[in-house]
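Only one chain is included here, represented as structure tokens and corresponding to the form predicted alone.
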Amino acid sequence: MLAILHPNTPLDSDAYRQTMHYLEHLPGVTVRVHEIQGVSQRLTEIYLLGDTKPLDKEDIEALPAVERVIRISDDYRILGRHRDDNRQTGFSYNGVDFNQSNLNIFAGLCAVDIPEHVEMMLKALEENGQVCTRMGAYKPRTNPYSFQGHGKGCLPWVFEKAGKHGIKVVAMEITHESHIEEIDTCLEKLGRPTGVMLQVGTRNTQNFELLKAIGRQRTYPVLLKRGFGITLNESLNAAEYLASEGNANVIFCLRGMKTEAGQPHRNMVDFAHVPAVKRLTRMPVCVDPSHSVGTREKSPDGILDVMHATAQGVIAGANMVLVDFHPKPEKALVDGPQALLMNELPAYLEDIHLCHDTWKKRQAIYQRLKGEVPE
């Protein structure tokens, strides 16, 4: 059972204390509190775990700080919608809003290589009005002899350059609990010129100890990639591991499924699951067309496959795009053959915004069909 308090309820108020006193003394029930910071308000959700079937919903709704109560299912207890479309989706971090209605684009280097390339990438993003990027410092690779990333050695100059060019959020994959401390220590020493979104790669989707460690920290939001060889339900439960440890600021990323049926693409593009994830959970949904397609092949219409895949995800309602760009792909240390070029960035951004506007128009059509007024 879930008790949602009135927005911005002060935690030192009499209403909050009376509510918590009642809930904490319910027999056979454990209370867990989650705070969700949105753009304009803070929401407190109280999860009642244990034998909640005998509890009277109306009794709990009558408590002074409670706005409403939801009976939740076993799946995705914290991140699930539970057939309640009024639950807040998403979160705000470092001045950037992430929810199930808006769109953020994280274009950047799959793997950080040299300062010159990072500078060129970030400068191009700034010139095109972007405030987010991807920069890989820690790179898990299938081949143990492949480049594994520069690690903490590159963090200072990556973060300084990000701050210089107005980048507010850097998506950065981590592969070990110690990387959280390395990132946090570096940002603190530099005066936090930018923010970081911790990325969990597809190989670590079911690394439950890593998920728990990431979930225990509340500073950084998390981008969780779908596991490449497991079901959607299994991947969504991996996201629930993060939330169950305390961090519900999670974005779910679709990055293609590993199967021979996806050829000639690297993976089977799974972006049809964008609306399914948004229906089942409150998480914003990201698409990663670069690792889904894995090439720069072009169709007869002159549009790259990776751009077509991006459009499929965004027009279906994706809220974030994670995509590889590189100033000199021939010199990239990871995934150069699939990286988009600097001169393609303006057109790519224009295409994405066109698709997002189309999604809004599609949404309006079906809202009219139901006799609803678009927000």
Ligand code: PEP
Second form
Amino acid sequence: MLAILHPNTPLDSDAYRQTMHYLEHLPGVTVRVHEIQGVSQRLTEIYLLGDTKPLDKEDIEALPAVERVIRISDDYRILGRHRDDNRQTGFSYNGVDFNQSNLNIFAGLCAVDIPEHVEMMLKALEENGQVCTRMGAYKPRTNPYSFQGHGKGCLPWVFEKAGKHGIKVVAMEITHESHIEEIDTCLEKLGRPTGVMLQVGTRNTQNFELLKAIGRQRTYPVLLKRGFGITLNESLNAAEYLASEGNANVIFCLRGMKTEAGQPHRNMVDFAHVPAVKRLTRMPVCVDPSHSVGTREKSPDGILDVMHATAQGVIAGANMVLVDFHPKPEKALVDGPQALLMNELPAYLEDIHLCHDTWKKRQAIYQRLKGEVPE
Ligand code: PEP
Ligand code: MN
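Same protein, the form predicted together with this ligand this time rather than the form predicted alone?
Whole complex next, starting from this chain.
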């Protein structure tokens, strides 16, 4: 059961004290407080865990600090959608909104290599009105002898350049909890010219200690990739690990599933799950067409498979696109063969906006059926 307090309830008020006193003395029930700082208000949610079946919803709703009560299922307690649950989706970070209705595009380098390439990428993004990017400094590689990323050494110049080109959020994968501090120390030293969204890669989706460490910090939002060889339920539970430790600013990213059946693509594109994740949880949903498709193959209609896959995700309501670009893919140190080119950026953005608008129009079509078909 979840008790949502009136917004901005002071933690030293009588109403709060009386409410907590009552809840903490319920037999067989553990109380867990979760604070959410929104743009204009602070929300306190109190999770009642354990033997909550005998509890009366109305008794709890009558407590002085409680606004309303929601009965929650066991799955995805914080990030999930529950019956009678109209809590908001999403969050704002560094001036950018992330929710289940809007769309943000994170085009950029799979892996940071040399300053010239980063500069060319960021300049192209700025010229095309983009304020987000992806830049990999810590790369988890299958082969131990492959390039593992420049690590913390490249952070100062990457962040400086990002700030110079008006980038507000850089999606950056981390593979160890020490990387959080490396990023934070560097940003702080530079005066925070840009922001970072911590990315958990598909190889680390169930690295529970890493998830807990990332979940304990509230400074940076998180992009969690779906595990490529586990069920959707297992990946959504991984997201809940972040929230259960305190950080519910999580975006869930579909990136394809590892199976021979996915050929000729690198992975089996799973973007039909975009609406399923939005129905099961309140997380904004991202699609990564680059790591799903993994090539620059083109169909006879002249459109790259990466672009078709992007369109499929966005037209189904995706809220974020994470995509590899490179000014000179033949020189890229990681994933060059799947990178889109600088001169493809404007057309690609136009295509994405067309698909996002189409998704909105599709909703309007079905809205007309409301009341005519059973819910
Ligand atoms: C990436 O986005 O750079 C990446 C390594 O993706 P994934 O974890 O999905 O393989
Ligand atoms: Mn990659």
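Under this definition, the rigid core comprises the largest set of C-alpha atoms superposing within 1.5 Å between the forms. Worth saying up front: this structure is predicted, and the values here are computed from it rather than measured. Numbering follows the first chain given and starts at 1.
After superposition on the rigid core, the Cα atom of residue 297 is displaced by less than 2 Å between the two forms. A displacement of 2 angstroms or greater separates the C-alpha positions of residue 25 between the two forms, with the rigid core held in common.
Once the cores line up, the CA of residue 355 ends up less than 2 angstroms apart between the two forms.
In this core superposition, residue 16 moves its Cα by 3.4 Å between the two forms.
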